[in-house]
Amino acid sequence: MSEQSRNHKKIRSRFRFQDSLLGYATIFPATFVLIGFFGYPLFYEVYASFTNSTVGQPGEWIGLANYSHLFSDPSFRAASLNTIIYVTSVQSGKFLLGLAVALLLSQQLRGRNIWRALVLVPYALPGFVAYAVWRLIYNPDVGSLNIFLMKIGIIDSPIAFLSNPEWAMPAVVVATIWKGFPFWTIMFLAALQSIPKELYEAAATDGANGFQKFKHVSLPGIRPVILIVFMISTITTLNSFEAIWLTTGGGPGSATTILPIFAYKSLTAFQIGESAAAALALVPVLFILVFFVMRKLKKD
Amino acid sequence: MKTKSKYSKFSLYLAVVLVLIFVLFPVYYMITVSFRTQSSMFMNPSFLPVDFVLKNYRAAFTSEQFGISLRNSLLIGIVTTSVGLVFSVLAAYSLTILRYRGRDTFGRVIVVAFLTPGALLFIPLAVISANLKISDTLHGLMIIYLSFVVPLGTYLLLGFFKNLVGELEEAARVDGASRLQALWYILLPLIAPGIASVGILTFTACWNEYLYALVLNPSPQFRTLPVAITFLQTADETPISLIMAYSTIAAIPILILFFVGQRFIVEGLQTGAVKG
């Protein structure tokens, strides 16, 4: 055994050397990638974000004014506010349903595989299209929403859904919901597949109930799951631009602006400089964000 | 017991049912309207398949703007896989297998970068393409989506490399220049299943993508299909039933991979995330 380890650090130390060449050589490609087209471009948003550049013109330095311009801005903090609102319940809705669809399809059930693979339809659908259908469904004159709703008697006129201060922002958060949800529901079985039929087997013996299997056998079972989806569809709901700019374009008025709207709506106002500093002010919650849920890692 | 069982297994299916009706009727709707006329639409408002016209389809496969952008969405999604699958593999097994100085460093920066969403970084990118004068070009496009195709592609190959434990032992112990023959001959063998799934995730991501391609490209012979399909609303009109015809022809090349890659897709997603 010794002597096997001792031969491998001889061979690991006679290809070092080309070990480095070779590793330099096959990270060269992604690396001039990333940062020709992912470090540099961040850089000069931070720069940009500190002048006052517009299309075609660089602009000059002005500090910190663009920040504390946005943070005065009643938009911009109600962009932020619309954020924190989307975020939370479209994060909310895609736990408790991809979790809820997960359970319901971990269960002995007839043609399993099947329904699995359908309920992976929303996420296999492009969202560009996605989006179009919800916009038509909430449509007030031909949408089946509205047409349904009315044939039920639930409502009498039709609702302008996206076109309502009120509705708007649950109806595109239903939307997102929908769309993103079946990810979750993936993870998560696999999660539950993974966990070790025994442990379900001991805690039955000892007299637990179905409730209680779940609470102390699957759920810290699928805790480490659970913390990556978060953190990585979190960062995506934080950054849905498609999402609302093809059902609401971020209104009615501002209703439904969030943040990558908001920036998106500077830039063709043409303020490079504004834009910057308003797609960066994402970048803490997701620092944040990142590390919350790397320390909660570790710590399993 | 027995008729309790029963009366559970009954609405353990009730509760399938209705959540494939959630799931599946968007999708059923698009369909039905894209078989439907505008004018029939707003006389009989129905979700019902009660027409089918193909006049939609007609329309879409008869539009110059409709064939020059399936086939731009088309060049750019093989074109960005294929450059970003080897750029991946190449930098997965070089963070895999190989020891240099650097090394955590770089895998740090792949997964700082596969989590930076485009929402971030589209405002610099849109400046810079404009610098290097590829803004409004195919190729253009094709580079900008190497900057979250190569994070991607690496970051899930990161999974499906660490599970060969042995086998990159092995491949280590090969001399110099078969070195890279040992990955040829070795190792993709065995990550097959790895690019077959990052093959369709990635073509999956350029052919969904909207935002690069709406701020990046908007001239009528570089638009892509999603870009194209915003455009056919006009201020004085929305052609419904021409947008799901539309939406239904681009939707179904990713239903259809989804469905032929649908294990290697689900592996992907979990080793990824899971491992990574």
The other form holds:
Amino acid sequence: MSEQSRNHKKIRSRFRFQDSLLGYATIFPATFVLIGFFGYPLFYEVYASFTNSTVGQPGEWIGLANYSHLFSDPSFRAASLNTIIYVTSVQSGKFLLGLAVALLLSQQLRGRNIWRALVLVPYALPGFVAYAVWRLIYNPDVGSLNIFLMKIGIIDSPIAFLSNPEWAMPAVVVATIWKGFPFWTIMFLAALQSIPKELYEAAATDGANGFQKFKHVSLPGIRPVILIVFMISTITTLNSFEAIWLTTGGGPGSATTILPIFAYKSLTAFQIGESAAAALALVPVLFILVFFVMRKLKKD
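Please give the other form, namely the form predicted on its own, since only the form predicted in complex with its partner chain has been shown so far.
No partner chains or extra molecules come along with it, only the chain itself.
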């Protein structure tokens, strides 16, 4: 290698180092703020979960005692089962309804833009307003649902949906699906519109019917979006609080108590350590979910 080539290599290396140094210096303030804003609360929550701290008392280190107590607590196991039922039902409903509405709105309909705007209304409503409306709908005395069901002869007397252990969870699931499905619809609709029309034309030339076009063209085209939306929505639903708290408060009894509600009730009982342990019980599930989705996306 000539002397001139070595000099050029040194100069390029120096410039790369300076660029890297400038890049790190640029992102350091934001990184520092993020670590302080997100990292410290997370670190404190993890630390508190290994102590018997209560409100006003720092507590002492007790190791895994909080976790051991939780996993032997029947109410925690019931809340975990409720969480599985709630998340599975809500995610299934959002996916099916969101995909069906997206497929419908992707067609050439009269007033299509108006319908697309109306679909966003449930998602745009503040949670407090949306779930207050559903409380009114489910009201056994003046609720429109009971009035409608009685008029068409399905029931003979009003049902207290939110205070009946058998109906409380389905009622909350329906309200949550209604509030959240527009997000799935808009994401699916955007993905469907990005699929080249030539693929549908080629499928039609090959004699494919509507279902075959959906199976072999639409579904593969939106699969990455399905995975991403599924991950984001599942994380949101797993941490859902307002939907249940504003409708049933976790009741009647513990019929609709999921893990975030369980953690909150522990906190209101001034048990910071136990509340932190209950909240962190969801972390492994979230890690597994994110790992699965990222691996699938990379494979695709």
